[in-house]
Each structure stands twice: as C-alpha cells, then as structure tokens.
Amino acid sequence: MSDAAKIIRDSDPGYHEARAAFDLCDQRPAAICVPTTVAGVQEAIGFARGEGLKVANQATGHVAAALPALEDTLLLKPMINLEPSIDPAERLARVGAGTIWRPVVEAAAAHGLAALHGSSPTVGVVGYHLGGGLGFYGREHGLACNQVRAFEVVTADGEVGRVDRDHEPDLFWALRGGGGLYATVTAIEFDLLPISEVFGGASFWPVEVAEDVLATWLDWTRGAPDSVTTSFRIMNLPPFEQVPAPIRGKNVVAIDGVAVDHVDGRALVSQLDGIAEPIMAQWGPMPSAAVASLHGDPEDPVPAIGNSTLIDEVEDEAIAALVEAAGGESGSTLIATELRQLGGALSRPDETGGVADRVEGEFVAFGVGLATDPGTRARTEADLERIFEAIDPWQSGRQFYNFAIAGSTCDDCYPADAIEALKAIRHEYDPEGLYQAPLDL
C-alpha cells in the first residue's frame, strides 16, 4: 500500500485516534484507511476486498452511532484535496471528500456568496449532502443535495467516475440524498447562492414560558413566508464558557432563524416581542458566514445520542404535550428538545432533484442528550422515550436522513417506489453488498 492509503489497525499506533466520532461512539473497524488521494481510495477498496472486508465511508462522524458493527468494517475516511475551491462567476464551489463546512462558507462568503449548509460549520459536507442536507436558506431554497451539480466517486470495484445529470444518472439521482451505499465520493461540486448578508438571530426565554412561546411560534409558521427558516428549543444548557453567560448553565426555550428577506425577518421578531421578556435576544442584519454558528450546534466531538421524526399537522393539544415532557417541570435532562421548521421549497418535488427532492413533513422533532457513562446514557435514553410518546399522534412515521439513528433505514426515509429504485441501484454498482451506511435499505 502506498502512503496515501496505509492501513492502520487495531495494533497500530493511531488507531485509536482514527477511529474517532464526533459523538464518540466506541465504533472498532476491523482497520481503519485515511487515504488523501484518490488512488489511495481505490487502494483501499481493493485492500477491503482482497480482505474480505465491508467498507463503511465517514468523514467527521457525526451520526456514527447509526453504524452497525464494524468488526468485519475498513472504515473508509477520505481526506482530499481539503482547501475548497470557488468559481464566484460560476457560483460553483468544488469541495474535497473530508472537508467540513467552515472553510466552504468563508470561502464563499469572500466572494459575496453562501452556501446551503446545515447548522454546524464542523459537520462534513459530503456526508451532509448524501443524507438530503437541511439548513437555514431550506425554505427558500430547498434540500441542499439538489443543488450538487456532479459527485466525483471511486465505485466498489475501484473504478473511478464523475456523476452528473448525463453521466450515470441513475447514480446521480441516488447519491443525492440516499447516503453512501452506492460509493466513496472523493469530491462535489455545488452551487452557491448569491447571498451576502441576511436578517437572522435568536432568543432566549426562561422556560417556565416554554408554552406560550411555542404556541407564538407554531401559530406564525402556519402562514410563514417562504424567505425565513427557524427553529424551537427546549434546552438544558451546560456550564460551559462557550455558552453566552446570560444563559449558561440554564434551562430555557428558544427561537432561531434567519431570514433571507429582512423585512420577513423583522416581522417574525414583533411577533416574538410580544411573547415575554426574554433573557438575551439579537437579531439584525448578519453576513451570511455567521449563518453557520448561529445554531449554536458542539464544534468539539460530543458524547451524545438523540432520537428524531418527522412531524404532520401539529394541532394545539401538542403543545401541551411537548412542554410537558420536555418542559421545565419533566426533569428532562435533554441538552435540546427540538422543531426544525419545514415547508416552503422543502415541501415542493424537485422535477430534476434526487430521491430526495423534497421533505414530506411540517417540522423535524428531534432531541439528543449527554451519554457520558451508563448512568446519563439511561437518563438520556429515558428522556427521549418519554418525548418522543408525547408527541407520537403527530408523527408521520417517517425519518430524515440526515438526522438518522441507530435501527433506521432507507425504508423509513422514502416511499416504496423509490426504495425499489435504490436497491435496484445499488445492485448495479455494489452488487456484492461492499459498502455499510448509518441507513441501510
């Protein structure tokens, strides 16, 4: 093996260090390539198939705990190429396999323009646009893995291809957002939104006002204009510096968003004004590279796990209910108790998207809490059942890639139609079953 595809192994030095996720799940590959060309991962995949290996792709790892076992595992993590690359006049960027998304959006914001990321800038871009990718620009915009103009891959025979809308569609179709089954994306080209500056912020109530605030919210978002994305939380906030000191160490209920309209922006913080007052509110005019924190999402690898849904026709009882399981008065333990706003583009198909051109749902719920030994992983375990039952007469019964968990699969994401589709495609290009994804079909 040449150095761009060494093999590390359990008795290596680095492996442990390698075989590191950002949720810090104890995964342990049977070995461990961290290639940084693309004949490194041709290599690598040769190397798992001589070995008689599977071969699970994974850049930062932020939904690890989703993976099945990997004894029998190469865990496959890419390093290319890492300095992203923008065509301002194209509004293209072009972005190696391992990169995350903070240097795209600086990168992008130098030239005026934005990305459609998530909310963390230390997730991984490939993976996040593998798995449908959903961020603040989502409602006006749509799914970010629409937006992916090519994917250059190394197939599981090792052969390697550019993919696009007329060079292997059906390829093309499935890699935007039905997660890594079908092969290692070495790279991916986007395109950029000319954006520059939006209206954006957040605020924080304590949160014995958690059901008036979410009652504001869930009334507003019915007639949202399709310019602002926001989100509710129910938050459990540790002690931590990086946490703004009006709110460290509390228990509150908040609302985030932008807005790519400022006036649709200013008209959703009267709204808000009127709720109670809050402990630390900022809103205004932002550029668009602080999109990425706002969220205020760990950068630094987290022990946690979590749970989520898809939410339909949230009716008044549910806000009841919510506050109530996660509210100041449950004991719950949960860093967050979450609503992702849907709807506007998110809800519309994409005519020429992938298989997931679009999200079938009014909200993402979605809660995740510390699993740092047995004792808070149980307490955490506890508080999401307890949540997720007070909520399960508005759940649609399905998931969204991107926020998948352990027992998942493409079968809770997609309709029967595009499963058979998927499988079909998968057969075609791994027809030996090599790769392993947090959500298998």
Ligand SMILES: Cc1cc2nc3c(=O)[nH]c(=O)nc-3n(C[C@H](O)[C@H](O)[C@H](O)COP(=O)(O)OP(=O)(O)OC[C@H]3O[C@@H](n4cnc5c(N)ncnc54)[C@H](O)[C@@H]3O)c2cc1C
Contents of the next structure:
Amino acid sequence: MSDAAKIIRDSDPGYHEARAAFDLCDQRPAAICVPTTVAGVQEAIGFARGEGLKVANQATGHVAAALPALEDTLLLKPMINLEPSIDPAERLARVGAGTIWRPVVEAAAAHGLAALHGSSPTVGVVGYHLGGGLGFYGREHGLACNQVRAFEVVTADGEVGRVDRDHEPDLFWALRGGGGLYATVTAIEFDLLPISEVFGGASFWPVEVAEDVLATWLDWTRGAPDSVTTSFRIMNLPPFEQVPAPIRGKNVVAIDGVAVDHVDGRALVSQLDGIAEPIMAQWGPMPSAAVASLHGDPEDPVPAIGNSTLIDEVEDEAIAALVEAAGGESGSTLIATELRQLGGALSRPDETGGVADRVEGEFVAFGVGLATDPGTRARTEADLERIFEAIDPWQSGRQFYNFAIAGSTCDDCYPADAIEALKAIRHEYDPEGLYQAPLDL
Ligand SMILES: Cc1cc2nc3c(=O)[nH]c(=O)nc-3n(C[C@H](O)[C@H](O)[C@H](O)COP(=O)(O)OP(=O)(O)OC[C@H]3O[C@@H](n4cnc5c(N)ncnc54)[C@H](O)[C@@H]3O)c2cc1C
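What's the form predicted in complex with this ligand like, now that we've got the form predicted alone?
Expanding to the full complex; the earlier chain stays at the top.
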C-alpha cells in the first residue's frame, strides 16, 4: 500500500488515535485507512475487497455509535484536500471529504456567501449532505443536499466518477439523502447563497415559563414566514465556562433562530417579548458566519445518546404533555429536548432534488442526553422514553435521516417507492454490499 493509503491494524501504533470518534463510541474496526488522495481511496477499497472486509465511510464519527459492529470492516476515513475552495463568481464551494463545516463557512463568508450548513460547525460536510442537511436557512431554501451540484466518488468496484444531474443521475439522486451506502465521496461541490448578514439570535427563560414559551412559539409557527427558521428547546445546560454565565448550569427554555428577512425577524422578537422576562436575550443583525455557532452545539467530543422523530398536526394538548415530560418538574436530565421548525421550502418537494426532496412534518423532535457511564446512560434512556411516549400522539411514524437514531433503517425515513429505487441503485453500484452505514436499507 502507498503512503496515501496506509492500513492501520489493531496491533499497529496509531490504531487508537485513528479509531477515535466524536461520539466517543468504542469502535474497533478490523483495519483503518485514512487516505489523503483519490488513488489512496481506490487502493483502500481494493485492499478491503482482497481481504474480504466490508467498508464503512467516516469523517468525524458524529454518528459512529450507529454503525454496525466493525470487526470485519475497514473504517475508511478519506481526508482529501481539507482546504475548501470557493468560486465567488459561480457562488460555488468545492470541499474535500473529511472537511468539517467551520472552515467552509468561514471561507464562504470571506466572499459574502453562506452555505446551508446545520447547527454544528464540527459536523462533516459530506456526511451532512448525504443525510439531507437541515439548517437555519431551511424554511427559505430547503435541504442542503438539493444545493449539491456534484459529488466525486470512488465506487465499490474502485472506479472514480463525477456524479451530477447529467452523469450517473440515479446515483446523484440516491446520494442526496440516502447516506453512505452507495460510494465513497471524495469531494463535493455545492451552491452558496449571497447572504452575508442575517437577523438572528436566542432568548432563554427560566424553565418555569416553558408552557407559555411553547404556546406562544407554536402559535407563531402556524403563520410564520418562510424567511424565518427557529427551534424550541428545554435545556439542562452544563456548568461549563463556554456557556454564558447567566444560563450556565441552569434548567432553561430557549428559542433561537435566523431570519433571512430582518423585518420578519423583528416581528418574531416582538412576539417573544410579550412572554415573560428572559434570563438572557440577544437578537439583531449578525454575520452569516456566526450562524453555525448560534445553537451552541458541543464542539468537542461528547458521549451522548438521543432519540428523534418527525411530528405532525401538533395540537394544543402537546404543550402540556411535552412540558410535563421534559420540563422543570419532570426531573429530566436531558441536555436538550428540542422541536426544530420545518415547513416552508423544507416541505415543498424539490422537483430536481434527491431522495430527500423534502421533509414531511411540522417539526422534528429531538432529545439528547449524556451517556458518560451506566448511571447517566440509564437516566438518559428513561428520560427519552418518557418524553417520546408523551409526544407519541403527534409522531408521524417517520424520521429525518440525519437525526435518525441507531437501529433505524432507511424505511423509517422514506416512502416505499423511494426505498425500492434506492435498493435498485445500491444493487447497481454496490452489488456485493461492500458498504456499511448507520442506516441500512
Ligand atoms: C452535535 C450534532 C449536531 C448536528 N446538527 C445537525 C443539523 O443541524 N442538521 C442536520 O441535518 N444534521 C445535523 N446533525 C447530524 C449530522 O449531519 C449527521 O450525523 C452527519 O451524518 C454527520 O456527518 P459526519 O461526517 O460528521 O459524521 P460521521 O459519523 O463521520 O459520518 C456519518 C456517515 O456519513 C457517511 N459519510 C461520511 N463521510 C463520507 C464519505 N466521504 N463518503 C461516503 N459516506 C460518508 C457515512 O455513512 C457515515 O457513517 C448533527 C449531529 C450532531 C452530533
């Protein structure tokens, strides 16, 4: 094997560093390869086939825990040209596999441009797009995957290809929402938006007013303009220095969001102003580069577990049910119980989009808590069970791919005809089932 495709086995130095994952799961693959070139990816795939190993693509390991056992698998972590390149005239980003969001957001912002990134600057750009990509510009501009112009890939047979609307259109469709089961992506090109400044921010209140905050916010979401995308959370904030002092270590309720149109943003803030005295509230014009950190997602590895579901036709009874299960009196220890607002462009089918051509549902519900040891894990599991049982009447039965939990499959995310099409495409590009991914087909 060449230097660009060194194989690391468990007896080799560097194995433990190479198997480390953002979610701190204890993954122990048969072998690991961190190729730095496209030829290195080809070599690694050839090696896996020769050894009878499967292949699991990975960048940061944000969802490593959701992968199946890896004892007969090569963990393939392409790190190819991590310097994003921006073409301002074309409003196009070209990003190598292994790159995380922060450098891309910063490089785009230097040209007054923004990408449809999500709430974490340390999530991998390729993995995010492969699972749809839901962010604070979503209700105005839809899912990120449908801004992709092209993927460059190595397929299971070791062939290199460019995949776009005109080349391998079926594979292009599957990669936009179907995850990492079809090929190893070595680079991605996607459209950027001419957004250098937005209106955005966050408000935090004591958890005691959770019902009032949720009721006002839900009411506002029913007629909200597409230019605004927001999220509601009940949070147990950790006592860390990175958390602003007024809310550090506190049980709070929060709303944050972004308005592409400043007038719409101000109208939201005036609704929120009427609720109760916030502990902390900061809204106003902000550089689009700051949007990636607005949600305060953890940027360092953290052992967390969660659950998620799409919810629909939310009635007023959901307010009391959610607050009773997750609010101050519930004893919930979850870091966040969240409802992310969907609708707008996210719910309109993108005629030229991928398998994730929309997200069906009014909100995506998400709960996340610590699993540092068996005790915290058990508590988090009990909290998740209680909360998801409480919102069961409004669960649509579907999941959003990027938030789907371990044990889910693609069937939980897409309708039967899309699943049949994905299976056919998988069979065409990976007939022997070389690839493993968090959500199987
Ligand atoms: C804290 C946090 C915040 C998040 N916020 C958002 C959000 O706001 N919006 C949203 O939509 N999602 C969000 N997600 C979900 C996230 O986008 C997905 O989990 C995504 O798959 C992570 O990609 P990764 O590369 O960082 O993780 P990894 O675990 O490294 O990869 C995830 C999967 O992507 C595939 N993959 C990665 N790289 C390649 C490649 N080069 N070729 C082929 N397949 C590949 C593989 O199947 C892999 O198993 C969040 C997740 C976390 C943990």
